[in-house]
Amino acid sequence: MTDSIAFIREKVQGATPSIGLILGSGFNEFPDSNFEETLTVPYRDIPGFPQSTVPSHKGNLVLGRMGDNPVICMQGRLHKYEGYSMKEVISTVRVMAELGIKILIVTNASGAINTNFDAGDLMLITDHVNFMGDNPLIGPVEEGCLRYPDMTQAYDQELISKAEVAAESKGIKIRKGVYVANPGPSFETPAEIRAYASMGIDAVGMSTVPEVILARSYGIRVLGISLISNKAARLCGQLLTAEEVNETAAAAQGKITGLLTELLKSL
C-alpha cells in the first residue's frame, strides 16, 4: 500500500488526518454535505487501492475537515464476502494508520438479535465476537503493529460516552450492545440467531471486526456505530432482503447525520 499512502499524503498537503471514518451501509451519504474543504477521490484513482463492489457503497475516499479536525473518510468498505483476503479487507485501515489517525469510527448496518431493538435504531458497539473464521493479524508482524494486542477495551469508553452525549443533545435514542461478525454474504439461519441470543449478542453483521482488530494493534482508539436495519432471522416474521437494509438506511439519514455531526464536533 506504499503507493496509496504516498498518493493520499500528497493530496492532504500536510493536513494530517486525526480521525478516520469507515462508512458502511446506511452511512455513505454523510460527508457529501457535512464536510468542509472536501476533496473526493474515487478508489479506482488511488494507486494500489482495492475497489468496493457493494452497490450501496460509493467507493470514494473523502478528505475534509469537521471543525478543527482533519478527517479521512471511506465511503464504502471492503468485505471478505467480496472475495478479498483478510489482508486486503484491512489494508485501507493500514493506510489510514500510516497517515497518522488517532481515532477510528467504524459504522455498519446490522440485524437486531436483541428483541428490544427496532429497525432504524442506532447502536454503539460495546464489544464484539469474531465469527469470521479469520484474523487480520495472522502472518508476519507489520511495522507499527503489536503482535498480541489486548482487546479488553476494543471500543473506547470515552468515545462511547461522547457519542451518548451527542445523541442526547440531538434527541436521538441510542442503544448499546455486543456485535457479532460473520463472513457473509448469506443472512443467518434462525438456529444461528438463537445461538447468538443465548450468548448475549445484540446485533449481527458481516464487517467491522477486522478493521477494529487492526486499529487496536496500532493503538488507535475505536468507536463503533451500527444502524439496526432489520430484525434478524426468526424475529422479523418475513424473509430478509438487502433492499430492506437500504430502505431503513434511507429513513434513518437524519439521525445518522445528527449523531455524527455532533460527535465529530466534540472530538
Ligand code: HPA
The other form holds:
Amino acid sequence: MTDSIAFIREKVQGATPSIGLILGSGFNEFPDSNFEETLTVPYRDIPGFPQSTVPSHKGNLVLGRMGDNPVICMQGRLHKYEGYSMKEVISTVRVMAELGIKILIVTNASGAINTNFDAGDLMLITDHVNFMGDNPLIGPVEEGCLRYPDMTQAYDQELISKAEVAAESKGIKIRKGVYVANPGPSFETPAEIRAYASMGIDAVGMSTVPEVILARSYGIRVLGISLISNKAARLCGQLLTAEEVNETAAAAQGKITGLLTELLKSL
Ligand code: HPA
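Please supply the coordinates for the form predicted in complex with ligand HPA, as a counterpart to the form predicted on its own shown previously.
Every chain and every other molecule in the complex is listed next, the one we just looked at coming first.
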C-alpha cells in the first residue's frame, strides 16, 4: 500500500485529491469524458494495487479535476465475492484516505425491494445494513482510524441535500432509501427479500458497505448513490441476470452523468 500511495502521489504532482469517487456497476463510463486534466492509470500499473475481475468494471484509476476539485476516481471496485478479503476490498479506499480525501462518493447498482422503485431510478443511500458477515475494521487498528467509529451519520446529510439539489436542477427524479449489502455473488432468494422488506430496507446489493465503514473510521464524509438496476428477486416476475443490470445501466447513463457532473461542481 505504501508503494501505491507513493506512486499516485508522484502522478498527482502535489495536487492532493479532495474527493474520492468509486464507480461501481453502472457508473464505469462516467469519467472518460467528464473530467478535466485527466490521467488514467490501469490498476495493473500501480504497484501493490489489487485487480478488478468483474468484466463491466474497467479497473482504472482516473486522476482529474472537476471544477475546483481534484478528484481521484476508481473506475471499477473490488468485491468480497471476487475472493478478496475485507482488508483487500477496502485497501484502495485506504489509499485515497492516506492521500487526503475529505469526501468519498460511492456508487453501485442494486435491486429494488421498495415496491415503489423502478429499474433505472437513482437512489441516495440514507443508511445501510451490513449483512456481509464481516467488517473491514476487524484486526489491529490502523493509524488514522478509529477503533469504534460512530455510524449514526454514515451518510452525510449535507451531501445528500446537495445531491438532491443537483438532481432537481437537472430534472432527475431521485429516490432515498436504506441499502443492504449481501456478500453475493448469488442473487437473493425470495425469502431473503421478504425478510429485508420487513426490516424496512429499500434496496439490495453486494458492495459499498465495507468502503463506507472504512471511510467513516477515517472521519471522511460519505455520499452513496445507487442505480436501481432491477426489481429484487421475488418482485421482478422473472429470473435475474447480470445482463439486465448492465442494460439498465447503459440506458441510465444520461442521468448518471447529469447528477454526478452537477453534484461535483457544487462541492
Ligand atoms: N441483488 C444484489 N445485487 C444487485 C442486484 C440485486 O438484485 N442488482 C444489482 N446488484
